[in-house]
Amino acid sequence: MDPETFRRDLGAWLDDNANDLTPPYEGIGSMDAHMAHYSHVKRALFDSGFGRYGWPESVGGLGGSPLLRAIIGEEINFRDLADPNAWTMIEVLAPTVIDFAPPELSARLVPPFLRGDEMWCQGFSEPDAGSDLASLSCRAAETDGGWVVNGQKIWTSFIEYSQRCVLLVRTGQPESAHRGITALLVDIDSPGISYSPIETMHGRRDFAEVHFDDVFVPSDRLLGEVNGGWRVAMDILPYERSTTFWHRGALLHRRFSDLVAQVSAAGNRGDAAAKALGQAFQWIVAFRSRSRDTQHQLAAGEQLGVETSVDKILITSAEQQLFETARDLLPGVMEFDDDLAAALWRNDYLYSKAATIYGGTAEIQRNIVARRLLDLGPES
């Protein structure tokens, strides 16, 4: 199906099913409510067929271009039908698992993830290995029939709602750095896994600290090769910075429209307001232009690489610029108002402060661009 026809048909279906797909809560809503509705929307899309396009038939998909998946996420975010952060996890993890897991394993486990019957999470960062991911120390020791995992992860999103975790562990010597890392697909209900939620400054428990104490992982849950987990990680990160950011760009477009309407209603129509809105819009358009190229690279079957660091720099800059502009043009609203619109602006503003940290810090992304795209030499 061509993208234009797909978008038209999807839009008509979303319009026809708006009452069923609109979130049952107002405003921010609880994590439990968000996750329950996310699963509901995913199931409706999958069962209608729309949610199966863009995925290979081997995992229950209907084939077609990955652009079709980008369109779905874009339309969902434009219409504010599901939690945008939860929506990203499929695009972050499913393509890589399909590529690196044994075919029979992905054929069995990926369809429930696509349908929303399951949520998965990503176990990468550690207290002493965030931006320097190659220094991770969570270890897996080989044993009869599999691996025994011991260690800790942090900033793990959605683990309390997840059934699986794509986990990076050290299986080689520390001095081998990234060459001694292995990727495993771990069941969250395995004995020995415990986690503690981390509440962020915007009042949500999106993340958790996770402990692995003698957790057994069967050998058939290996993703890729032993000591080849760095390749898996480098496959995941460009996906994280491609379609998922395209979806978030749609959210920023929607919130920009909300801001224009609210600023206009408040009578703030001077040149200064117009200039500030224009600058925020420029950032959003700059990101969308760059990300559009990334979506077409993905659709053409090209390997995504370090150039997606540019996407990351642009989306985080756009997000922070937008919500800083909202705070400036709606003075006192975030700080003192208690209505629903103020609560949403306050939530978005506080969350945006993490944008230059999550998914790779801005400093790391600029280093990657400087060294690997512009060939400006090693760090001093």
Second form
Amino acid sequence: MDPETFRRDLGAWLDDNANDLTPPYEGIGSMDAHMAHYSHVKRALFDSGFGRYGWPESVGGLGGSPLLRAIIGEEINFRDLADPNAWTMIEVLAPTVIDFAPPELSARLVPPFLRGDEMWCQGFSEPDAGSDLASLSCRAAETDGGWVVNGQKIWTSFIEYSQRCVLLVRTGQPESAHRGITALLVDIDSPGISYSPIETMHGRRDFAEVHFDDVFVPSDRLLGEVNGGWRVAMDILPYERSTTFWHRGALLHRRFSDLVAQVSAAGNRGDAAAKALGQAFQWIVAFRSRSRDTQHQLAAGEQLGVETSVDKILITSAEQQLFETARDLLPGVMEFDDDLAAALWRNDYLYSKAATIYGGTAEIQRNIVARRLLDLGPES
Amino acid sequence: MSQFIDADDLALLASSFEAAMADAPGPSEADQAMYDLGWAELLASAPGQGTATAFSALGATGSAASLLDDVVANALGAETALESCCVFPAPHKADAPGHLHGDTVIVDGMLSARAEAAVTAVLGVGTENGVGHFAVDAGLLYGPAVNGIDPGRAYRRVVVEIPAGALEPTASEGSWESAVAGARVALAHQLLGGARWMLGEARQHAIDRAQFGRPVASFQAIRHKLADSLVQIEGAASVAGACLHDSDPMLAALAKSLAGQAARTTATHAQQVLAGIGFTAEHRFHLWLKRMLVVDTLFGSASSIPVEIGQHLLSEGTAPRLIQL
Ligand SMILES: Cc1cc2nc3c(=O)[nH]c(=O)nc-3n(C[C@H](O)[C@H](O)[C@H](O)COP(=O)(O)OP(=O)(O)OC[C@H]3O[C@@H](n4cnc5c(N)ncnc54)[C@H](O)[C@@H]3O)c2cc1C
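Other form of same protein, the form predicted in complex with its partner chain, not the form predicted on its own:
The complete assembly is shown below, putting the previous chain first.
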């Protein structure tokens, strides 16, 4: 299906079903309400067929270009219909699981994920392994018919709502670094998994600390090869920085437009306000343009790699600049007001601070650009 | 009808443009060499790609060639010729440089090096019915030489009053708005060509220069400055590239502003990485820096364009969805 027809048909369908798809809560809503509505929207999209485009038939999709998935998220975010963060997990994890899981496994597990019946999470970071992910120590020991996992993960987003987790574990010697890591697809209801939610500074229970105590994982849950987990993790990165970024870029664009509307309605037409808005907008557009190029590379089947760090730096800078501008141009609103709009600005402002932390920090991205794109040789 | 040039031919074109401009001793020789290579015909047949290629080369070589006159003349539907120049808006501005006051035209704008020997100049004049384009005797505009910051003297200010009777109507069909958009995209490519050159110099210096027993490129403070420069350049370059298929004037404005910002950031970082040697007259860095400062002001700068865009957004009360998949 060609992207423009798809966008038109999808748009018409979203408009026709606007009542059903609009969140039942106003403003931010609770995490539970968000997740329930997210599942509802995903299911409606899947059942209408739109949500199956861009995914291979082997996992319940209808085929077609990944551009179609970019378009769905864009239209959903421009209309503010579903939580973009929860949606991220599909775009980040499903393509890699399809690439690395045994075909029967993905044929069975991926469809409910795409339909929003299930949520999955990403168990990479550990208390002692943040930026230095290759130093992770959560262990998996081989046993009859599978592995036994022991250790700890942290910052695992959405685990409370998840049925499964893409988990990185140490299978090699402790000092084997990236050569001794394996990726597993683990059921969250496996005996021995426990977690305690961590409240974020924007007042949500986005993520949790997770403990694995003699957790058995059957051998058919291996993603890729034993000690080949680093490849799986590296495969995820370009997905993390392509389709989902296009979706998030749409959200930023919408919030920017909200800001323009509010500042304009308040009658602030000074050149200082105009300049701040113009500067924020130009980086949103720069990101969007760069990301558009990336979407087309992905659609053309090109292997995305380290150059997506440029996209990442652009979107995080654009996001933080946008919400700093909102803070300046809506004076005192996010600091002191409690109405819905203010609560939303407050939420988004605070959450924007995480953008330079998750998915590889701002510093790590710059290290990658310096080493791999500028070829500056090793760091001292 | 605009034709499409494939990537191989474009690369060939780029290297011949670069060689021609790098070898030319001055702007008029560079203009002549570009005309000999078919620049004027290219502009007429493939304005988008032609302009992008020529102006990237202009930025990369640091040439003071006056190709902007051709871009603006072409967009206005006026004749492109070595004997003809254009009057550009005043620094940081994008409105027409001429203003009618009774029977006098107040000209407040800029001229390129081509104006020195040009016979006629194309002048945009703001009237109550919008901007009209006229031909004037270039001699009326060209006053005593001014040095300014750029040793290459690519552009100079012009502030004069001329009699309205000196304006000769032209049969041009292009709009001032499209000329502004075309010039902005061209200048964006020039700024980015220059920024890439500065980044290249700084990168090589960082690799070659050792302190504390290792290349300064190994220090993270240096690496992150250069990485930030590259990211801004790539972001701006993507928007400038998008203008090839999208003639939205706001996109052209954003391309120019982003390129100016990327060039400013890169110049600052490159200067710091080059350190002492980059502060000398001997190192060529200062030539690109100074040209960047001048080109940034043309047709609106990285400081003034955001104000223009922001004012437009505020009057609309919403932001348009630019860049389609
Ligand atoms: C909202 C949110 C959601 C998250 N969700 C998940 C999730 O679902 N799953 C998951 O696995 N993880 C998740 N994370 C974790 C995230 O990936 C880590 O926080 C991140 O990798 C950084 O690790 P750290 O917090 O331990 O910081 P550290 O790595 O300890 O870094 C501390 C500081 O040192 C800097 N630093 C570290 N190394 C270098 C270096 N080599 N050069 C220069 N500076 C350096 C960092 O940039 C940072 O500024 C999430 C984080 C957040 C904030």
